[in-house]
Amino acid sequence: MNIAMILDMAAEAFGDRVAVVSGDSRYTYAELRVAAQCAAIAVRDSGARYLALLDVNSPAAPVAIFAAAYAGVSYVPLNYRLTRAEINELVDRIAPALLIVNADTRALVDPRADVQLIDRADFLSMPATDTVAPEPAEDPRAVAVQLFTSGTTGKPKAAILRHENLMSYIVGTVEFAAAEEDDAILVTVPPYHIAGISSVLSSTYACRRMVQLENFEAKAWLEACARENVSNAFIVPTMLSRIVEHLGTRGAAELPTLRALAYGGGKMPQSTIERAMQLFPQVDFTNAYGLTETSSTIAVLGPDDHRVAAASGDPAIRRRLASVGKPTAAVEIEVRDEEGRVLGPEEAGLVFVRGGQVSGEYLALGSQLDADGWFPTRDRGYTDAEGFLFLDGRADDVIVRGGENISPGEIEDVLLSHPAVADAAVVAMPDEQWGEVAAAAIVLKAGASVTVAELQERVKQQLRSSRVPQAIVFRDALPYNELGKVLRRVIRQEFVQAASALSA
């Protein structure tokens, strides 16, 4: 199976239905297929091994995804927010390539003979010819997409997603042509993220209209929802927080067509989702947890789960609003300890996943699956008695205090429960006696106040003294990337520098 089949099915079933809306541009599914096939001819004739994209959200993203599939090459979206040096290091790793750029990103790429640059406008206006478009390859093991990881702890790895992985995800989670003709999804996640890839594929398979925003801004997001009668949307937690802040104290948002809102990519504060459910009472909320290496979603907290948890007076049920739900039908999930023993409910450990959509493979490094097909996500977490999965953060974020492993997540949950705290991040700080201790960066709610001693006492009372942050700083805001993940390395570095200054 080849992901180009998804576009073929949509174009043949609903060719006249609008597929993509981007500013003043509109493509039907029939037009999207023609554009992708014309581009595929150019890709084939160029001799490139990769079709790369260095661009914001635009019609070039869906056209390129399917053009690469038709042409039998890998699609590689690049992060345009990287530095020039970082971008060129990645470009060096995909040559020979055909690279789609815009007026701003073209200047970031160093000239080289084995990388052909093509402006977005030219890529989208490939003329129709008598040349027959390439037939999609039938090899399900062929590489469809190559995504570079963020590289926060070293050189970015090239994650490999094969056609069979992506098709397994789509067929296992989406019903073909499930969207009504008026349905539309608002796409704000960047094209270089797995959520951007899966949004194109799942929306095309559902035959849903995709409305693109180049960049997220709460006011523009709300305006686009209203203008385009958006029915569905996917956002990251920081986006939802900004939407909630923008709407303020109003009773409910006036977006009558919005029916479903999915979120993922980072930890959602329970207070934020509770407030969002009040602002959008008619909306079905879904928390989708996934990774690049798993072709997107592997666990879901569905609309009914949200409603039951929000309405419950039982703390054990209400806390599920902060979970990522249960595994989808397409995968299995286990939580294991450091020795590989499968853990029971409420026992925290490392999260493993297995299923057809799980690639777990990197270029040059090979497959990371174990002998039984399990992939180590490097996320820490635990399940409750009903199988709801709670995440504690990345394994690399664990604080090792005197040989004891401490999860930042449990401390953050206690800090966030204080009525004055709007946001919190806990990291490891060097310590001469214990090796590492907890330290916290705190953002207070507008007009609120609390002392360091009060927060430390709260953690001591609800957890124990070893979990108490030895240092707490107050910030106007925490550093986040565009996908809603807090940049712990930035916060950690601040505490490392502070500890060094004290010991100097």
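Under this definition, the rigid core comprises the largest set of C-alpha atoms superposing within 1.5 Å between the forms. Positions refer to the first chain, counted from 1. This one's a predicted model, so the numbers in the text were calculated from it and none came from an experiment. What changes on going to the form predicted together with its partner chain:
Shown in the overlay between these two forms, fitted on the rigid core, is a CA shift at residue 28 smaller than 2 Å. The rigid-core alignment places the CA of residue 432 2 Å or more apart between these two forms.
If you fit the larger rigid part between these two forms on its C-alpha atoms, the smaller part is left turned by 11 degrees.
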The other form holds:
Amino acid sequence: MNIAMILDMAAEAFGDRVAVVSGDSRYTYAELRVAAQCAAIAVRDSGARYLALLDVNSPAAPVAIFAAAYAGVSYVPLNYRLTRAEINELVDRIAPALLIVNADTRALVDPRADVQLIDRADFLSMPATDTVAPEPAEDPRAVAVQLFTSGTTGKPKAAILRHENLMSYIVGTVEFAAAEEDDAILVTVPPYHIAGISSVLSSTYACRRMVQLENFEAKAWLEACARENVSNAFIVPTMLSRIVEHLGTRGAAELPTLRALAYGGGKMPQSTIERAMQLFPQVDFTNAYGLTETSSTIAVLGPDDHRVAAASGDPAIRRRLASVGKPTAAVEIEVRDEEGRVLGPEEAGLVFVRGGQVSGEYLALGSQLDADGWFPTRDRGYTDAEGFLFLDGRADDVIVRGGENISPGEIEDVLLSHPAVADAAVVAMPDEQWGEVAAAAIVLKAGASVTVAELQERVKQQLRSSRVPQAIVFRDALPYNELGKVLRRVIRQEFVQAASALSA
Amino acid sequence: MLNTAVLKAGARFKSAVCDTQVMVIKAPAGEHLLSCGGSAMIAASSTPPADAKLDPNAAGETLIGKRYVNADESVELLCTKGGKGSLALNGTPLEVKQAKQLPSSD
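Please give the other form, namely the form predicted together with its partner chain, since only the form predicted alone has been shown so far.
Now the full complex is given, and it begins with the chain already shown.
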């Protein structure tokens, strides 16, 4: 078993179909396979243990995923947005390696004998030698992909995905050659994100044309949709917000060929998805929930679920627009309490997942699965009576006030419901009496104003006094990562410093 | 039984008489006779016997990307390369499994 089989099958069945479009550059599935096999020979001959990528989206990403698989080494895409020091720390952990760079990222890597740098253009034009392409190894336990997770504390963990995990995901959730001849998916997630990997594997197995954008920008995204007759796209919530903002009242006419829009990677504001569904009534929306450690998607809120929820007057059904849907057929999901007891509907706890695609494993740290194969996602959540899963933040973000667990999400929802509030993040702040208390960072809408006391009273009225943020600060903007996840640790750190300054 | 094999998930087999190749998605423990085109399938790396010929009674074609199952779906194979022979398990023909209707999520 080897993920190279995914490309072999696509090239065998639809070799002439366009696989990747990036600017003026195009590869058919047959050409993608030749490029990957030629690159695999170079990888094998280099003696590298890893094939790494420090680059934006380009055809080098899919070529490298499969070249590593053919050559029997692990593929490691690195985050080019990290600092120079952070990048070199990661490079040190993967040597000896062959590292694909571009003109900008080459300068970020400190020269060293055991890491060979190769420019993207050279990597993509490896000569077809007389040497026979490596026969892919069939060990299902071999590591196909290694991704460094953005650790909230300490150094990044190296999550590993084995060939059997990724193959289980693809075979379990994608139908081979499911794409129509003219289908195209617009890819904007960066190559170092799990969605960047799963997108290549899913699209290749579906024999779907991939249209790559180097970076997300609403105008360029809309132009690419129109130019390439894009039928599918995956985006993160902030991208959808920007697309909706950019379009204003113009809607479906701007995207005549778009049929399916999948989103994930963070909490989608309900107003944004409602607005998007109004703008694009012809589009099938899918919310996908997944993690790096689970080879991507484990739960899906499908197009029909969206339409039923949006059309319902029943609040219990309507709120499913904020749910991540039901587990895919390839995995099982359980919600458990702190003692490990499986909880019933409407009982909030910790989300666990099990299935062949779940690796739950880090280099050095080993497997995090329990004896029965369950992986603790560290996401909090609950299901409704029909099994729809709702997420309620990360376990690490829970505020423990005098032994009581408080979810930042419910407080944020109340703050966001105030007409003057544009954005809000609630975090734990150290407190002498309670251990931790809630604290909030608020962004006001342009020209709007509200007092701290007014917001505190609102939380007290709608929730209860223990939920009231003891400190509220106003900011011009909240810190987000490039995929639209609010950086709570940065906000938390500010409150920690403020609290220690007070007690000093 | 002659030519039986353990069908381990992830294992790959090829036809002795046509281009068909399969990967095991799931199978019960124990030894089974997996055949294609009327002859036992062989390990992906081995050489087919010279005298093996496609049995016209087992020439229903196997299609790339399709999943093949037995009646109770305890065995599931993925066809990774198509060919002229049809698949059978312990003498009983395998059927194409219904395609999944899943929304594209990535």
